[in-house]
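This document opens with one chain alone, in structure tokens, the form predicted on its own.
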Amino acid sequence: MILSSARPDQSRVHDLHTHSTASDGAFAPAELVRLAAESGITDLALTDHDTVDGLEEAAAEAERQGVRLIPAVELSAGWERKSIHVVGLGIDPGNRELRSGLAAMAEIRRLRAGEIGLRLAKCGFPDCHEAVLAAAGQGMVTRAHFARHLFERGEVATVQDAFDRYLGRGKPAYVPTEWTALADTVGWIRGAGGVAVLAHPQRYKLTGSWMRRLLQQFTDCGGEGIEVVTGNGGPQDTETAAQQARRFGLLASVGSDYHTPEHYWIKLGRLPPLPDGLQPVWSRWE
């Protein structure tokens, strides 16, 4: 289902990953938008994390904008003790097994926040779980909110610095979490009839033989998609997400992953095309 449409032309620009302040972007739906329709973007997917509450905002603008909309989410899924990050392209946000999805991945996050918080006081940061709460708002709240906060207020370097030091795995306020099984979360998005996208292969630091054995899995249970063209990407990572997504039948996506303009190097539909011989998944509502 897409919920608005610009007039088709033959040189469309797609940019199938992006957030904002619905999760943990720095802009609200309707202006992240604006700023994709001012950089050139006509097929825009919104995909806050594991929630759907920036869609209806974003539909509206995007009429206004004459950007076509692919309603999406990114949702946060377990496999072999390992978070993976699945995007749902072309979902229906009103299912009920999504929403019902949605609501208990929101529980994890909402414990996973508070622990995170009680980490931080003692590691001397107190009250910061209060201030991100004020700051999120009715978003979903992130890691990157608490990175945010830690910098703002001078306690570390840069966000970055914040996850080196407090927040990355292995670190003192990182809270191992148990997220739903790799299954279920594709069944969600099939289930509201999207399409499910490995999210950015290149961040999970798998070798060959055991991003071999996600694939395999993904494929198994019903994913349909990668994401070959990344912000943060090489043309070496494409092209290994390229290889991977021919030898598995994968539909190819193509997306920013947008939060924020401190993040330079990551523009706003500034992505390089997908490599030759690859079907691209909007082939599946164009």
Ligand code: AMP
Second form
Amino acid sequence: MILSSARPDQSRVHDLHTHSTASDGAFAPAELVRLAAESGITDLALTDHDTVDGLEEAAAEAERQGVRLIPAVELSAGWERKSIHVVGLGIDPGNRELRSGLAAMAEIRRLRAGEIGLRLAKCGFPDCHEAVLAAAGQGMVTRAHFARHLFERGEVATVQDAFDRYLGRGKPAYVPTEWTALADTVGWIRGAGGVAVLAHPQRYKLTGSWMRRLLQQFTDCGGEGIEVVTGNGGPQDTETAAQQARRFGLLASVGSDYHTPEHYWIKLGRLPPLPDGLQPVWSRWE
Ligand code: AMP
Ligand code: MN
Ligand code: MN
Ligand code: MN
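With the form predicted on its own done, generate the form predicted in complex with the named molecule in the same format.
Let us now look at the entire complex, which starts with that chain.
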């Protein structure tokens, strides 16, 4: 079956995975939208971690810039004691069940941040929690905030180093977190009218058979898409994800996972095109 018989509109540039200060991005939602417009992006999804708080500001600026903003979120989900990220595209951010789910996530993250702070204090770094809360402001706190704080304090050589030594899985300040189960996460997205997309599949370091198990369960519970082109993945990752999309009949998404200019290797508006023979996820709203 040829899915891409209708020629894709080459004039549109999609980036369907980005972050703002509503979670761990460097730019405020409106600034991010301006940067995206300058970078030639025509269709942008703001996908902050477990929050939709940046969407209103982003939508207002998108209107001014003539950018199409897809209301979205990146949810942390639990599956087989791993943490998996699911991007929800085209959600109604006011949906009641989604909102109550997000409130529960905020509470999980609030308690976890306090616990990370305690563990870092035991590692010899007092007052991290307070500093991170001040830096995050109203935004959702993530491990990236702690990593940046340790770097700015000069406790680690790089942000990555903070993960490798303290914050990564199994390290002294790592707090095992019970995220909402994958099926419930996907349910919230679908209930809010969105498309659930498995984010950055290469990041989970799963073997082929584990990835197939994940994708089988993901599709069984209503997941409909997979990120095929990502900011962190290379051509081989794209090829692997494209095969998975074909095998499981998933819509294909494209997203940089842009956070900050400090990740100089990830640029807005510079992603390679989707491989042929895939149905782009934006076919659902165009
Ligand atoms: P959290 O969702 O609070 O566990 O934080 C995860 C965020 O931290 C991710 O979205 C990334 O932005 C960042 N992150 C996670 N792992 C790493 C890593 N190994 N190196 C750099 N940043 C990371
Ligand atoms: Mn992040
Ligand atoms: Mn993610
Ligand atoms: Mn992300």
